[in-house]
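For reference, the chain that follows is the form predicted alone, supplied as structure tokens.
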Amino acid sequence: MLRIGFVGWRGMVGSVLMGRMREEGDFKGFEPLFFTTSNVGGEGPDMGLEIPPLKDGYDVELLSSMDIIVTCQGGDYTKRISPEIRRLGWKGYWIDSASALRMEDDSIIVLDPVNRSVIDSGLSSDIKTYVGGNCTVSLMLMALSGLLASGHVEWISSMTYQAASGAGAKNMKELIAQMDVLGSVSKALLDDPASTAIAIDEVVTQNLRSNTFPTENFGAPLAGSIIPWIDSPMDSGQTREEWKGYAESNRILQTRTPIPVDGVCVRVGAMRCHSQGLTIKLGTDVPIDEVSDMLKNGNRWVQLVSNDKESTLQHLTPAAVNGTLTVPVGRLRKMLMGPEYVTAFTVGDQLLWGAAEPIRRILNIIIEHLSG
């Protein structure tokens, strides 16, 4: 029986992964071992089966006895442990949600509804490292998979609106703490029917600029504001998050001629789910109804939303998508720049298709591969 080790299962992505695996009944046909970097010997998660005490996440000998290791522990853990167990001669499969190994020559970024043929080729070629992609890139590719497969896309500009959860659990809590401050300082004015919106704005702005406003994690106010900078700077003038749009999209798709993908990545005050406004340059004037058909037939999770206010408000928001596998695409139309230009807006839960779900699915694909 296959032995599969899980590391980092208590964090935000890991807990979503565990939840999805329980929902889908994935814990069968293999022996799971749960590892920890902080609570060795503790009680494992409730998976509906007997789980032994937690193992040491730094025990490379025990890790090397696993057929598959699934880690959501983060890049520092990956950089330390992955090369160490490979040096010991480990030939197993390493599945990772962190970015550390994404661009390595012997790894494949996984998003099977989009690049299953790339994954199958990797398995046939005995590639042993499979990594989840950047959350925003994965959601964009899920939304556009049908159009990308058509070969009509010349370039994409993706302007992102990324939720607090993309920065981590502490950042989610800080956003709520910021909202709480703004709600508290404006409550008296809100309760006063005679107060003006300008008076409320003055109080809110004063607190946003206060040295006591909680910004330890974001470095700036997000509630009542936005942050047009995500990740570290690159020599190109991009942030690393913006650089990933081009680098990871083309690596996932294994494009023969790279598709330029660029834009500005912005943090917004949503708790969960990333949104993206897309400008797409097509190689030819493809009728909009054909573009619509390509998009909605890209994969079974895409939902094409009619370009009207009622449908948009009902389906095309983080509030509507949170916790679901649906990837809606709407606001679809030709642009004034010319008939080859299309605009669209898409939303997706970055903790699901942007993180946990590709990991869950590649695990099942590898299990099936080994069983076959």
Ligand code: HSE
Given for the second form:
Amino acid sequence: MLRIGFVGWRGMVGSVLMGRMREEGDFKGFEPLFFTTSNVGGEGPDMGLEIPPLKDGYDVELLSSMDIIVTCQGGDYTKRISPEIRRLGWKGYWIDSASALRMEDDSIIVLDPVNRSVIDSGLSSDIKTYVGGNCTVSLMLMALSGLLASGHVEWISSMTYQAASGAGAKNMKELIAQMDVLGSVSKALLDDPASTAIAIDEVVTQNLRSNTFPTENFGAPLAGSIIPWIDSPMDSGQTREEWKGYAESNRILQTRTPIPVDGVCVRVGAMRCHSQGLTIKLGTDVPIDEVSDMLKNGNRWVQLVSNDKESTLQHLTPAAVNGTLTVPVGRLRKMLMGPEYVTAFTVGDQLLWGAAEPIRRILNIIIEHLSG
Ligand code: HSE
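Since we've got the form predicted alone here, give me the form predicted in complex with ligand HSE too.
Then the entire complex follows, led off by the chain already shown.
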């Protein structure tokens, strides 16, 4: 029976992954072993089955007795342990949600509804490292897979509206703590029907700018504001998050001629759904109905939302999509720039298709590959 080790299952992505695996009844047909970097001997997650006490996530001997290791522990862990067990001659499959190994020659970025053929050829050529993509990139590709497959896309500009969850669990809490401060300081004014919006705004702005406003994790207010900077700077003037748009999209799709993807990545006060406003340059004037059909038929999670207010408000918001696997695409139309320019808006859950789901699915694909 396959032995599969799970590391980092308690963190945010890890626990969403565990939740999805439980939901889908994935814990069968293999022997799971749960590892920890802080609580050796402790109790593992409740998966509805007997599991042994937690093992040491730094025990490379034990780790190298696994057929597959699934880690959501983060980049530092990956950078330390993955080369160590490979040095020991470990030939197992390393499945990772962190970005550390994404651009390595012998790794594949996984998003199977979009690049199943890339994954399959990786498996048959004995590639052993499979890494989840950047959430923004994966969600954009899930939304556009049908159009991208048509070969009509010349370039894409993506202006993002990224949720707090992309920055981590502490940031999600900080966003709500910031909202809480703003709610408390304006409560008296809100309760008074005679108070003006300008008076409320003054109190809010004063608090956003005060030294006591909770900004330890974001470094700036997010509630009542936005932050147009995500990740570290690159020489190009892009942020690393913006750089990944091009680098990872083309790597996932294994494009022969790379498709330029660029834009501005912005953090907004959504909890766990990333949204993106897209400008898509097509090679020719493809009728919008055809574009719409291509998008709709891209994969079974895409939902085409008609370009009207009611449908948009009902289906195309983080509030509507949070916690679901649906990837709606809407606001679809040709732009004034010319008939080859299409705009669209998409929303997707950053922790599901953006992180845990591609990992859950590649695990099943590898299990199937090993059992077949
Ligand atoms: N880097 C992304 C973000 C999340 O900050 O939103 C992970 O892909």
